[in-house]
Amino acid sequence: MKVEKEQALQQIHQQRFGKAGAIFAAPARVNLIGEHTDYTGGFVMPMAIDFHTVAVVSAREDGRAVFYSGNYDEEVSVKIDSLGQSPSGGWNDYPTGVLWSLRKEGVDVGGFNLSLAGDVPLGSGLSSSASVEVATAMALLGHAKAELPLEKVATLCRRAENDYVGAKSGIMDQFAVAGCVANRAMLLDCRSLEYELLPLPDQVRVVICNSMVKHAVATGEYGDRSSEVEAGQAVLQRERPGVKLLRDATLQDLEACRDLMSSASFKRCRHIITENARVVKARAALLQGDLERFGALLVEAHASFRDDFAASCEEVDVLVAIAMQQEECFGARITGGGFGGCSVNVVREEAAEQFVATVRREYAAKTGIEADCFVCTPADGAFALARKGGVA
């Protein structure tokens, strides 16, 4: 989202609430590799991309929190002092949940008006919810004249999504949206929250292809997969000394416990154990500039997500198959929680636009669906944007 979008939201905010506000922003993210590993303490490799949620915040004197969504053109008001854990099931649960989580953290947030607007595609696996959460957190911290470290901001935003909204998710989305740096991928250890910024080679572009099949994280099969993983992890914790999280388990550990868990839990856990290993190998490939190996790991990750995790869908499988028929594509896979959303593709820089045109044409021919495709610019996270004074 460009500066003019910030200015447009500022104008709407001023017209609606009678005063200008402070502007904050948070990007979307795409996960290059490491899917469904974060909530079991594993490794992920996201990067922030140039879609954004913008937040404009100003003070009010009546002790109320008023949230306005430019995307939905709706306003919701709550009394801050009596705010409980009572989600409504609407868009406002995400910013309201952040306010609730900040208060649990001991941050004293006075009355405010908060306007939100964004261009992150909803239900696409690019983390629109975390973008809203982090933008809200940064705005409310600014309003409260409070500061928290990156790890704490990510953790409280995750708590808002898990405990207030009721969506099962790990820490990756919020951490990446808050802490990524432009032109770098982030290798994040989701147990320790230690991270490393990795170079993205100049000769490639990351292309996102949206299947236009939406998923809902708070309901349905995403939650089923998380429960299957948790059940398998519980068996390993009980039976294998030293396994505190699935991250600690080996394939040998898993095989030894195969008869003690459901077939579904075994397969879900096998995906995560092998996926953690792929992330570590992908780090080495990037550091060595080995794009062929990096791309091959993406393809392996997609097959594991499709077959062992059973969380792809026919349309995204078609996108990946089309991509891998193009010589300019090093690798492709589904990204995000699954059951729809986007593929992520690593493509030669000089052929990126040709790749997009081919994928759009062939996907429409095979499915009758017009895919949205984006050649991404690796963007700054919310912390870097705040230091630089806004969205570039």
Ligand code: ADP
Given for the second form:
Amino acid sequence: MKVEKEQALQQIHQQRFGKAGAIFAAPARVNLIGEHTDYTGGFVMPMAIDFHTVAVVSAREDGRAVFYSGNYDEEVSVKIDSLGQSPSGGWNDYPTGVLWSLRKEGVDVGGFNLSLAGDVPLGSGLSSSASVEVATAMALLGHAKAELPLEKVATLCRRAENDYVGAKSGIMDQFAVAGCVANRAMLLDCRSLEYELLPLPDQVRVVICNSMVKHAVATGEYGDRSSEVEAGQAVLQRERPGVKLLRDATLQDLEACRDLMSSASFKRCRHIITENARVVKARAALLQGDLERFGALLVEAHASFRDDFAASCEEVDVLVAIAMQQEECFGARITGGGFGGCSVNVVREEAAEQFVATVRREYAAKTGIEADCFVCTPADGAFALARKGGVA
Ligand code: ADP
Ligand code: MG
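Alternative state: the form predicted in complex with the ligand, after the form predicted on its own:
Following is the full complex, with the preceding chain placed first.
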């Protein structure tokens, strides 16, 4: 997304609402490793990618919040003062939820028009939801002439998704979309919200391959998985005094509680405990520039997600299998909540285009589906974009 996309939305906003507005943007994200570890206080390693939701905001005098999405070509209006926790089930729950959450935070938001448009693929595991939430939060904070720190913005956007939209999710997406910076991956401790920005070696590209199989976080099995995890975590908390969050548990702790939980909970927890360890090892591998090791950890993470977490899908397994036959690929795995979506692949830079051509050809031959593939470098999050004054 370049400056033209911001200008295009500005024009739409001006035609629709009769005046220009202030422009904000938030990227999408891809998670390199650390899947379903965030909501039990573990480690994740996302990076922001070069897809964006743009938000244009202008004031209005009637105390209403008017949301327009270019993606849906639809306008929704609510009265700000009487806004309760009343989701409608539509796309506008995401921005309306952010308004609701900002007000809970004590931010006084006056009447506004908010236009949104994004090129983030929706429902593909690249977190268009966090992108739209964070873009909305930045725009409404700008409109209210208020500032909040990164942790607060991420947390209030997560609350919008969890409590207003009603979708279970951890803090990773909102934190990464808000706080990442260009050319760096982010290692985030989801308990303390401490983070570290890690260099990705120049000789690799991150390639995202979209299986085109869609998931639905709000209604789907994502919720079942997190419930199974939470049930297992509750047993560990009860039985093992040192365990406050699943993040504190070892495989020995889990083994000791095996008979006290369902076999599904046992396996889901085993994925998360081993996954946290893999993220820590992946950090070390990146710092040492050891791409073979980094890639091998991605492959292990995929197997764990598929077998223990039982949240992969046949099509993404095919994408990963094709990738791992390519010599120029260090590692590949499913990324995002699961049950469809995208694979993430770490590929030698000079071979990235060839890699994409091969994956697309073989995936189409095996499944009949045309995959969308993107060669990415780590992009700026919403805070860095706001500091620099735009997406361009
Ligand atoms: P993901 O985050 O993986 O893309 P989700 O199901 O969590 O998938 O979120 C997708 C939802 O976010 C869409 O169905 C829509 O409701 C909302 N959304 C995302 N981007 C936009 C946008 N530009 N305009 C309006 N709604 C959006
Ligand atoms: Mg989402």
